[in-house]
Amino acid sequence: MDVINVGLIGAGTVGSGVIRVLNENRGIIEERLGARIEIKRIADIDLERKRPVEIPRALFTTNAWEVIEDRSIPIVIELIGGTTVAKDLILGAMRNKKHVVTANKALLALHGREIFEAASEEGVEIGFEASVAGGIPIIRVIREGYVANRILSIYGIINGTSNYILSKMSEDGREFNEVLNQAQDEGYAEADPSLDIDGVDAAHKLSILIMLSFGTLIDFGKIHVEGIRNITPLDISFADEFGYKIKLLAIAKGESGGIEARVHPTLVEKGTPLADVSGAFNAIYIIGDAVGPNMLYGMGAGMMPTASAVVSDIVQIARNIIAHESSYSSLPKSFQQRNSTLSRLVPMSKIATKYYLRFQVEDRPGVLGKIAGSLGKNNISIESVIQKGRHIGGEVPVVIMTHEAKERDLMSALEEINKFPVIKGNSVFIRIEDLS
């Protein structure tokens, strides 16, 4: 039976899942690929920590160039993270024509141009499924479930951190902050969540998923990113009266002018499929002209479903391996062509949605019409109001929601409106996608 050898950068949580299913499943690998994977050298800068497998002592090093300059091995896994020391190593790799298996989401949405240039210069492959979404084969699906359909739009819940804090919050009643201190406890939530709750790592995913459906490359700099920080219970209560739940949602769509790439909280209408998606769950909804509406499900995160992404690619390259093919169908379209050129991205002030809007306002008569002035006055026509309360000489919440309308003209209502004396404090607005 063949062997095929591999090295491993980065023995952390990934990595060891990596190396348990490789031992565990090892028979059904073996079956399904008619060759053994062996995990030949494994480079990891803590060899004291305690891990969830058994790893003999001699295969490790501290040495991540050991991996890459073995000759022995022709697959290198790079699982530690981080888009600078990862770079390097994943270049250098591609130069000793190593084909490369990685998860590193951030690497590829910041230089990703760079490293897919370099694997077509190299005659190399590289394998992202593990990238985006966990354990969902959402890469392998649009290349090639995909391949005979236009995508038209994706809108994904590919941040599981954001999706279980607003499930709490929603199920109940309690504020972002001690939701947060809850997901941090039980695992859920980093030390510094930042990445997570901001938006960072869902409009990283989002990037290479333009790439993938859209064939081309955009400016990361350039996609429009919102978190989570400011969605209180309150509006959760609002939403839920209107028939809607909120999700941070990452939305790419092509247009004929550009491609709308957006990471925000949104309201979606419950008892569509990506409302129903809740804790850490994460979904992809994607939309091809030919085959329609498709959702994939699943753990979006995690040892064990991150491992089998990752594990998927393994084998996958080594099938090439063995049948001495070259392969660039990793590759997304942009990178199988020369002088690829970045697309322009629909700026936010051109993107069309419904809105739903809060007011906190003095309880007087003739505010909800002067606010409805504003946003007539701006191209906005109101589809439903609640007012709440009577609390004369108090302060009450008036809550809207439009029909569809431009960004800039809602940008340009809310600045006049914001500046009325019986506004108190800055209005709230979540955009609302229909997707039944």
The other form holds:
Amino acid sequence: MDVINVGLIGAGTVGSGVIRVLNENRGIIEERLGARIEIKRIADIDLERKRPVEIPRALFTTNAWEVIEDRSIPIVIELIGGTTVAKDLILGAMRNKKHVVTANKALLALHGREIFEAASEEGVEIGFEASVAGGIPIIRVIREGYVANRILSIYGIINGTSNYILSKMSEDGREFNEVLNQAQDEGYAEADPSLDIDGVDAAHKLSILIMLSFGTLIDFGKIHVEGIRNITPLDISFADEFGYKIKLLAIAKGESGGIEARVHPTLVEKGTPLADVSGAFNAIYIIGDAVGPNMLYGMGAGMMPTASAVVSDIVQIARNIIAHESSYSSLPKSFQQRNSTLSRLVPMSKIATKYYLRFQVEDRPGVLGKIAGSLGKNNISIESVIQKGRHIGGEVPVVIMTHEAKERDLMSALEEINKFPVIKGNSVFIRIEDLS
Ligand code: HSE
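Form predicted on its own done; form predicted together with L-homoserine (HSE) now:
The complete assembly is shown below, putting the previous chain first.
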């Protein structure tokens, strides 16, 4: 039986999962591949760390370049994360004609063009199934399963930490900070949670989905990104009354004027598939012109789900090595290489959607009329309104759901409304996506 050696750089949680799944499922993987995958060398800076798998000490080195320079290793797995050392190692591995498997979404989002060009120049493959939505095989599904489709839109719950926090806030009616602290204690959120809760991690993954779906790279810095820090139990509860859940969605749409790419909290109608995705789960709802809407659902993080995705790439590349073939030309972008100019993103001022608006107002006659007047003047049509409670001389929340309106018009209206003396505190607006 053929043996394909692999080198692992980074033996943390996911790296240990890769070793475990290759050990525990050795038989079935060999039956499928017709060859044996052998971990030949492992680089990690911490040799003493307690790991959930037994690893022979002789495999370890603290010098990742020993893995990259080992002539018997055709596939290098990068699992250290980050965008500096990891980039040097991946480019170094490619220069040494090694195929690369990585879970590093930040690196691909920020330096994808350089990495893919290097792969192309060196004639090696890069597998990155684990970079988006952990165990969900969304990369392969877009690349292979939807190959006959023009992809119209993608809506992803692709950050498990944020989804866990929003789900808990919704279940228990608790404030964001309180739930975040609990999530950190329970291991659902990092000590520094900002990449997750500020939407950046979801935006990294979205840029990879866009590359695969639309065959184009985009300027990561131009994706509109908002996180969940400002979501309150009050908004979750009003949204619920109107029949919606609040989810952090990563959204991409192929529009005639460019690509719409945005990450922000979004009202999603209850009873639609994404609204039911709770806890740390991920889901991607994707609409192709031929296939219609599909949804993929599963664990977007964790040792074994992510390892499952990493090993799927190793096996795919090993198959090509055995067959002396390369699926490179269709691998990174899922399109044949085009010139790598960046595609235009539709500016937020040009998008159109429905909105949830909440104003904290003085409770006296004429206030609602003033708000409605300003919305009307800016071409924004009201669908429904709730004003709760009666607090003469005090403040009450007024919540308005709009029909579809242009973001530019909403911004003009809010600028005007926020200047009214009867408006107290910050007005809230949350976009609504119609996924029924
Ligand atoms: N931190 C990510 C999440 C998982 O919360 O979904 C890894 O991408």
